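Next up is one chain by itself, shown in structure tokens, the form predicted on its own.
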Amino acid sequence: MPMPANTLRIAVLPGDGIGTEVTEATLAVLEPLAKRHGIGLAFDSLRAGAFCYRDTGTAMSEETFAAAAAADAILLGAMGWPAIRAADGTEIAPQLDLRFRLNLYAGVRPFRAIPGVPSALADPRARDIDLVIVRESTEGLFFSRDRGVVTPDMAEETLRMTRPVTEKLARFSFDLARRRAAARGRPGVVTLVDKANVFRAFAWMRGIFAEVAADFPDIDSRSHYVDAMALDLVRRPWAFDVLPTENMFGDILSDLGAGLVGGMGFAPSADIGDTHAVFQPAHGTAPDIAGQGLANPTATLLSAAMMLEWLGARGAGQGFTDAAAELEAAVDAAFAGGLRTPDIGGQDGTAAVARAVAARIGVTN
């Protein structure tokens, strides 16, 4: 059967461990979804990751990088393996190479309470959790990746932020808050998470956000110290909307956010730049359950929904936007209908989730 005229090419990097399993489950759902909405998705499977490094000596070949960069979007499973490390002792992480080389400065981490998925919080307001951490993904403390200085008596890493990237992060965050406000029918709020009471770099970051905020008078602009935010994400996470922050802070707070909505299996993400984007679950490769069919693919499914929405917003067509909304709705309907994965105490494994979500395509609207 010929592909639709609006067919886009998706570079698929399944990666390692459960990455291959959750990717397979997601592609199985995207096939009927694409057919229903008349959109074309051509998948190019590419090898990269820790086992690729073990077998070939490189975690991601230049040919693979070029193919991924040429695609319309990149869908990634999970990469890394504890027993496979580089000479300096760090884990293999070509997903970070993609972020830096493609200038994917906005790490978008949405956390939303899904119907039927138990929350770690007893407060009934936990069902209203719907926030987004926007993690700057190319600078901050991660600027020191492969640059750190280590001697027998000292170890030093450098945090660096630049005005162009910080301005882009600020504008991205306010734009996102404006779109969310329009969709949800309530005011948007951007809360910068920093440590401006101690570090000059974060006080400088606040100044840039204040400059950009002036262009968005309809969006409430606030700031919060990172330690207080760690407390308040447990105490009142339903009170927050869009939370931009430095790279390392965003990395840590993202795991806390996942814990509020059911765990890492429910935590999708996107790394977005001006011209490229990578979509992947926020979890790792889970060696303890890899190959057993137990991995929860929900985070990857929701990452795929983010991918479709991003493609639609970039002009791919309304069909992509509609497909994104239906995929998210199908996930909600499946869990509201009793789907329970092992990570939340159930018995429904990877394939069962894919079947349950696919069964609701065409039924949820």
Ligand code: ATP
Contents of the next structure:
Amino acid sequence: MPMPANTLRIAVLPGDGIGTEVTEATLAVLEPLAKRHGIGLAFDSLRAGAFCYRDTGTAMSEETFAAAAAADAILLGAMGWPAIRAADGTEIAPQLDLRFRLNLYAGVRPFRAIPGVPSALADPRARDIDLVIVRESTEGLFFSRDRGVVTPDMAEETLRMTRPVTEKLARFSFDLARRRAAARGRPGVVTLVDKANVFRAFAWMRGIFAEVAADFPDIDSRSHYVDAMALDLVRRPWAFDVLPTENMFGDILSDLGAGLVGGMGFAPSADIGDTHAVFQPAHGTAPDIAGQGLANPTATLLSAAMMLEWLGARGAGQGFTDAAAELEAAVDAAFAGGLRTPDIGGQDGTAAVARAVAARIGVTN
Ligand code: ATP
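If the structure you just shared is the form predicted on its own, then what does the corresponding form predicted in complex with the named molecule look like?
Now the complete complex, all chains and molecules, led by this one.
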């Protein structure tokens, strides 16, 4: 069948372990979704990751990088494998190289309670959890990746933040809060998560956020220390909206956030820059369950919805925006209708989730 005129090219990097399984399930849902909304998605499957490194000596070839960079968006499964490591002992993580090389500074991690998915919290207000961590993803403590100094007597890693990226992170966060406020019909709140009471770098970061906040008088601007935020994300996560933060803090708080809404299988993400974006579940390759058809593909499905929304917002057309909304609604409807994955004590494996969500396409709205 010929592709519609509005066809976009999606680079697909399934990666390793359950990355390949959740990607396959997601593509199986995207096909009927694209057909229904008259949008063209041309998938270009590319090999990269730990097993690629083992077999070829390169985790992501330059050709693969170039093909991914030339696509309209990148959809990624997960990469890495504990038994396959670089000479310095670190895991193979070409997905981090994509973030750095494509300047994907905004790591967008939404945490939303899905109807029917049990929360780790007993408080009934856990049903209202709907927050986004915006993890700066190109600098912070991760600036030090591959640069750390280790001698027999000391080890040192350096945290670096720059003004251009910090300003962009702030602007991105306030813009996001504004869009969310408009969609939800309530005021937007940006809460910077930092450690400004101890480190000069974070006090400086607060200053930059305050400068940018002046351009967004409609958005409430606050700040919170990271240790207090760890407590409050457990005590009252429903009270938060948009939480920008440094790379390492965002890495850690993201897993906490996932724990609140059902686990890693429910945590989507988008790594967004000025020109490129990578969409992937927040989880890793889960070697403990890989190859068994048990992986929950919900995080990847929701990441794909974020991709469609991003493409729509960049002018790809209303069909993309509509498809994004329908995919999210179909996921919600499937779980509200009784779908239960093994990570939340159910029996529905990877393929069953894809079938259940695909079955809701065209009937949810
Ligand atoms: P990384 O360091 O790359 O994040 P990791 O091994 O620390 O990897 P994950 O791969 O995310 O972390 O796995 C952590 C735990 O969560 C594992 O027990 C895994 O089985 C579980 N898990 C992760 N993703 C899923 C998923 N999609 N469905 C079900 N369980 C998952």
